[in-house]
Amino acid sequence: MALSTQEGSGDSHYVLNVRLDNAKNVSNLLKAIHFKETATVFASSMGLKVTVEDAKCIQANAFIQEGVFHEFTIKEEQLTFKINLTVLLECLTIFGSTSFPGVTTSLKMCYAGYGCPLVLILEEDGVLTDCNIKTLEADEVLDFNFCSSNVVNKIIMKSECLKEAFNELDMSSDILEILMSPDAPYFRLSTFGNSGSTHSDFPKDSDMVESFQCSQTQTNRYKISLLKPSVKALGHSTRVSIRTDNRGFLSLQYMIKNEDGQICFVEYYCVPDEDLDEPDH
C-alpha cells in the first residue's frame, strides 16, 4: 500500500497518529451525527469521540474505538480539538461514494498538537489526496450527567421497527410524547399535529423488542425538531437502546456494524420539552 510507504521518521513530531483501510467506518460513524458544522474531537488510547450538540438541548456522540483502526499512536493522556465537521465529511469521501466493489479508501489521519492542522492523506487505487483541515480549540461540552443507576426504562429493539415509526410520525407536531410503562401500552409514541393525535404502540413481546427493561410508568415530551438528526443515526444502525432517567432525560443509543463487522456506538441525548425555563428546586 502506498500509504504504508509514506510512513516513516517524519511522523515522529505528530501525538496523534492513525491509520485504517477503509475510511468509510469512519464516514459512516461521522455521518450520523452530522446535524451542526462543528464538533469536538477528544483522542485518548480508547480511540476517538467526536461530539455535537445543539442549543444545550442535544448532543450526539460518535465513538471510533481504537480497535477500529489499524495503527492507533497517541503520546498524550487526552487531545482536544475542534474541527469544521462538514469540511471533515468532504475530505472523507473525496473520492465518492461510487467505488467499485474491492475497492476502499484508505485513509491516514495525523495531528501534531495545539493550533496544527488536522492532516488525512487518503488513497484509493493508487492514487493519494492530502487534506489539512484547521482545528480550533475546544469549547467545554455540556455534561448531561446521565449515569445507568439513574435510568428508569430502557428498552432494545430492532432500528428498523423505529425507522419505521418515526417516519410515520406527524412532522407537523412540535413535540414528540414517549411513553415507557411496564404496563400496558409500553411503549408509545404520540404526536400532536394538524390532523389531530397519532400513536404508534410497541408491545414488550413484540419480535422488534429484544429487551424490556422498565420500572416505572414515565411520560416525556420531546421536540421533534431536536430528535431530527438522530434518524441519521437510525438509518445506520442495527439495534437502538431508547433509555430515560429519573428525571425525563433521553439516551438514544445506536449499533452500528461497520463494513469490517466491528461494533460501533452512537449515541444521542435529549433533554425534555417541559420545565426547561424553571429553576433548579
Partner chain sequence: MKCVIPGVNIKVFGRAIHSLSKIGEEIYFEPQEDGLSLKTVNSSRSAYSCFLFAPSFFQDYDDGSGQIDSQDGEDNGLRCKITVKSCLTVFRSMSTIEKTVERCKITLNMDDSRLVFMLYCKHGIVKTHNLAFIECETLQAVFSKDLTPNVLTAPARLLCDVVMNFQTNQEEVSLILSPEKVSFKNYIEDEPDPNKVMHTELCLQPEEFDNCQVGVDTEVTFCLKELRAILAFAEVVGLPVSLHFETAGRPIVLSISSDASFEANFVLATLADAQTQTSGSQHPRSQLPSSSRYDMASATEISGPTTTQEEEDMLDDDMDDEMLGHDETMPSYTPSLQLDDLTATAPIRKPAPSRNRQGSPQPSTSRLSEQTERQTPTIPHRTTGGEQFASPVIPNQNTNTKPMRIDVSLLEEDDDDEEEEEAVPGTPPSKKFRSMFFGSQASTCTQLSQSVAPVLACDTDDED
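For comparison with the form predicted alone, produce the structure of the form predicted together with its partner chain.
Next up is only this chain, free of partner chains and other molecules.
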C-alpha cells in the first residue's frame, strides 16, 4: 500500500528519507531492545542501527538493514541522533497493534539533519498520522570490543526453550550464572534466590540445540536485572546464538523473522559480574 502523500515535493531537504509498507517490521525490532527510554540511531547506506544501553554494562542493538525498507535514501555517510524510543514506538503503533489480514500501517520517515525532529507519516486504511519527534544530541555508545576471534564458546539454539527458561528466572536471585562447557552439563543457567538454587540444563544433543561449539568450560555470572530485558528479544526471535569471549563478555544474538519473511538481527552484549565468590548454594 502506497502512501498517499506526494513524493518528491519538499522531500529534497531531508538527509534521510525512508519508506516501508509495514511499520510493524520496524516496531517489532525496536520493541526487542526497548528496555530504556532513549535510543541512539545510526543511519548509513547499510540501513539503521538502533542502540540502547544501560548502566554502562549492557547494550542492545537492533539492525534494520536497508532491504527492509522499500525506499531508503541517505545523503550523508552516517547520521547519528538520539531519540525517545518510547515515543517513537508509540507513534509507530499509533494505529494499534492488532492487525487485520491485509491491512498494514505504511510508514514514511524523514530526518532533515542535526537538530531537526524525526518526521513520521503513518497511514492505515486512508487514515493519516503525522508525527514529529524531537531528536537529541547523540552520546558516545559503548564499544564492547567483542571480536569473533576471541569467542571461546558458542551455542546456537531455538529460542523456544530458552524463552521458557528466561521467563521463569527466579528474580529474587541477583545474578544469572551461565555455564558453557564441552563436557556435561554443557549449557546450564543457574540462579541463586531466596528459596534456593535453580539450574536449567540443556544437553548439547538436544534437538533444540542447532550448533554447539564450546572449547572450554566457562562459568560466568551476569546481573539478572541487566539480562532480563533480553527476554523481549527472545520473545520475537526464532533462533538465538549465545557466545562468550575470553573475558567472559556475553553476546546474545537473536534472529527475528519479520512478516515479510526477511531476517533481521538484534544483539545484546553484557559484561560479566565482577564478584568471583563461590555461589552460596
